[in-house]
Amino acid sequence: MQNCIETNGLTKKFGKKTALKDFDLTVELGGIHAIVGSNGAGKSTLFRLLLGVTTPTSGSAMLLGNDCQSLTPDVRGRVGYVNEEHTLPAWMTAGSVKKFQQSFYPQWNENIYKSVVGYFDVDPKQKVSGLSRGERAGLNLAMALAQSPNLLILDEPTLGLDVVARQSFLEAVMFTETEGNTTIIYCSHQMEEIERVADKLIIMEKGVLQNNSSPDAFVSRISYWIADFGGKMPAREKIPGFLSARDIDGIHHVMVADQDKSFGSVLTQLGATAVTPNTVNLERAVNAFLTKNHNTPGSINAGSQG
């Protein structure tokens, strides 16, 4: 089956800085694929390379079965994009903006447009300047989806939205994923959103792919332990798979990667007098993982799964 995105050894350097390094990523057609990473992880560089805006230093990238360095207008027209700014012509009405956008896309799906824009109660006679940020976000999403794209990139789309608007946006995204054949790339720092909508979790840090699996599979690799060392915790280098640790009232809360249930005995051997396993959610797991990879030059590499 053809993949939506496929990169092989993709590398991009800006002078002495390496923004993307030997990046091998496969995104299958369909589903919602969330991309997370700290600022400077390389997400923007990856998008520019995928859309053919910039040239790789080495390696290759394919988008919808086409070489990213020779994308035709037809292929570009099959890609939708919504960013955090939701910029639209302020002097036009919502209906006029929609009609103008529609004129460029022969495959425009009016039913999808109406279904999605309905989540946001956008008045077509209202000028864009009078729309709330949530209404602009909804209008942008509805137009992007009505284009019937094969790939939709959502780059921090809910940033700055209130709770109600964010809820509407997520519901619209999930409706689209179940009703259409669009592959969605969802970039966000909001883990509760990703936990709710994502089929796959892609983690990148310092230009390196660190994980490509389901969110549940990733969380299953991270464990959280509460240990009483009677004072000072052992050197982090002695703790296998160490990600992060916090000292709360003299008790250490330790998070590690790729350790099984016997890890408690490892902590005991290192001097812990009491060890208790604890549950971990996606937000804790990702934050601990990114903290380790962001601060450590020789970071652990979780590899690619699934």
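Think of the rigid core as the biggest set of C-alphas that the two forms share within 1.5 Å after superposition. Positions refer to the first chain, counted from 1. Remember, it's a predicted structure, so these values are computed and weren't measured experimentally. First, how it differs from the form predicted in complex with the partner chain.
Put the two forms on the same core and the Cα of R196 is off by less than 2 Å between these two forms.
With the core held fixed, the Cα of D123 is displaced between these two forms by 2 Å or more.
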The other form holds:
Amino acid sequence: MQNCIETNGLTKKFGKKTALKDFDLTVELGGIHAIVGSNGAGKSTLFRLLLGVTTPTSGSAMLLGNDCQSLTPDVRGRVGYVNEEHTLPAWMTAGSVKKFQQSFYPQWNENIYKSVVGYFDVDPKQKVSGLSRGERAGLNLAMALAQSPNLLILDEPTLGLDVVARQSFLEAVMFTETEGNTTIIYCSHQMEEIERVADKLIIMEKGVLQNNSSPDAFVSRISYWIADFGGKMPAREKIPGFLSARDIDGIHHVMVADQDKSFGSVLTQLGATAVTPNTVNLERAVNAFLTKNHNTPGSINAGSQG
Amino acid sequence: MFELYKSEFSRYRKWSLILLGALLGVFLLVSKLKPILEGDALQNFAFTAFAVMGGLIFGVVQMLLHKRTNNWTYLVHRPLSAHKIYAAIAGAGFTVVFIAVALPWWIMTTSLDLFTNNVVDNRHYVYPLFLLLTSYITYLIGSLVILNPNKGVIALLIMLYAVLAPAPDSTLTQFLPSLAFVGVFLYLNFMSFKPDLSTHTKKPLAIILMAVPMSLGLAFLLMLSTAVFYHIPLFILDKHPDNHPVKGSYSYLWAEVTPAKRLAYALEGSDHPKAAYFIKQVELADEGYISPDHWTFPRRGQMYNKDRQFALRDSTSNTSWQFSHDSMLLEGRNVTTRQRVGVVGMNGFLDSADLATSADRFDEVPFMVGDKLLATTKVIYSVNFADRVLTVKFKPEAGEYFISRPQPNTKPDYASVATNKRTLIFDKAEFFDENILVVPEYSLPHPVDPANITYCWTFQLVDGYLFLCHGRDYFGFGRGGTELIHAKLGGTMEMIARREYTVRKLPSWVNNFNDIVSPAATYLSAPVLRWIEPAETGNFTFTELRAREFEPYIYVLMIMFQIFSVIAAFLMARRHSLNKAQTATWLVLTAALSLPALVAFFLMNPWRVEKADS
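In place of the form predicted alone, the structure of the form predicted in complex with the partner chain is requested.
What follows is the entire complex, opening with the chain shown before.
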């Protein structure tokens, strides 16, 4: 199967700050691929590199089999991009923006446009600057999807949308994924959205790729244990795959990665008297994964992370 | 691409139309106060400044709005090549500049042409074209400042000097530089408009087209830098030659505040028997001055803002006489009724322009002196409006032509004019009386090439005039000098004394710093400016530049700077891992343009070299 995105050793530095480091990512054609990561993880930098508006410090990136540094108009026409601001010409009316955008894409699918924009209440005579954030997002998504792209990159498209608009947006995305032949890269901080739409989950952390698998496969890597250590939990370094722990009424709730059922005996050996395995959902799993190396004032002061 | 152009234009359409309306309002207001097509200095400055600053600000703002990260991605990520996207943006920019800057002028000029009796020539329609090109040049520089990571793009504004400063000799020299700059800056913008704006220009042609004009600007800035490391420190230490004049130098002339002392300084070392007598005479003499240097005469079809005078005015008949470049006649109108009252041709008054034959039309555009004189390079005419008579007031000898305009002097009372051979002095009252033919009272053959004479002081004596002519380059490049000539009543001339000032006020390296840091910059700019305006002798030709002689150590410094620049450019090119073509381009540029090209290298390349593995 052809890859729609392929990066090899992709590194981007801004002065002394490294935004992406030896980033190797392969995204196959088809499906919805969710990208999650905390702020500063390098998601937007990755998109800018993929779209060729930033040059990598080293490494390479390919989009639909083409070098991102020399994307032709033809390739650009096959890749849609929607950013979190839903950038559109604010001085034009919704109708004229649609006409304007349509002029660039011979493959424009009017049915998709109408179907998607139908989720939102967009008046074609209204200036873009006068649209609500949800309407603007809907118009932007409708146009991006009507371009019939092979690949659609959505960078936090539901940021700032209310529940209704977000719901409409997700339905529109799923409609297109089902109807069209579009691979969607969906970047979001909203886990319930990811859980709902994603076929693949890509996790980035501090410019490094941490996971690229299905959400289920990722969740299966994370296990959640309740253990009674009689007050004091052993040092985190001693717990293999440690992600996070919470002390609730003297009982410790421990989240670990990549541990099998025998992990219970590990906890027992570390002094736990009662050990109970538990299920974990995607949101908790991702949160635990991302908070593992997240700096906190305490961790900075202590010179350790956790 | 056209859709993008339309979208971009629609963004600024309202503002450009507001400016169009505002300018038309301003024209209406100004036309109530004075003839709008009269090119006075304040009006010229205001509209030129509007065109220059408006274009620059618009170019910067337009690109800044696109450059925001998300806006930029939205702009460039579409199935259009970067060149087509920029063409649409720059095309919209041109339309906006056209509507806001040039169109109001064309509307106003056409209205005056169609609905009034004013003189409206083809040249009046040319002025908006000049404003349009000037404004579009600054627009392109403004957008280049934002699009190109080069930190010295703003230095390209120096090129405006060639567009704004000279009085061009022809329509070709008027517009060729502007069109060339538009072409070059458009090309540089096309090269700079790429998805990743942080990457520097790599094409050798783009490097050359960017580095050469930048180097000219940087050479000027480097020349000004002597203020920082020489002039200002010496002023602070109170040791600057301006505060402590250097005796024996040319500039010491101005340290002597009285004419007699100045004359005494010029006569130092003279063994002329009447030297002391002249110094004594000058103590009581009236002092005037004459500039025999070349003046740019008006040319047919020149832009009206270059006119020195709008019209001759006859208050008795309440008529105004304006020269038409199209008809080559002086056309008269009643100031109140605007009715035509006849024309003046080379052979005198006519009742109507329709009666003028080709022999009646002036063969050169005359310029006006006061209210009654007209002058070309060959003849000075006086106009008697009451009797409707045109008289040849003075005509130089065959092979002789005027190089300066008539200059009235108040004390002593005389009028002077310089020809290519001599300086003539007339009785002032006679010169400006329309009924009197004049002959010069004094005729002073130019002691040296008039281009080398800054001006001549004149001192009126009982038996004639003393001329103290002087110039920084009086005896040749850098050889300041004075020459004292006694012009006696009756026409005889006697050279009293010549003096060359061999002591320099400033060290040669300060005086010639621009040549030291970049000999080629002078060779590139001065002859071009001279080509645009040949009468501006301050800009040397190639031949004049080659004839200059410097002190030997100046040549050594020139060579040292060039070698240093080449070596430094080579080392920097290696550090930046430039390819062979780019390295060769920079080596040629630094070898030719020396230090300014090296500075351009630093500005046109990243200051920090990013290493992937560091």
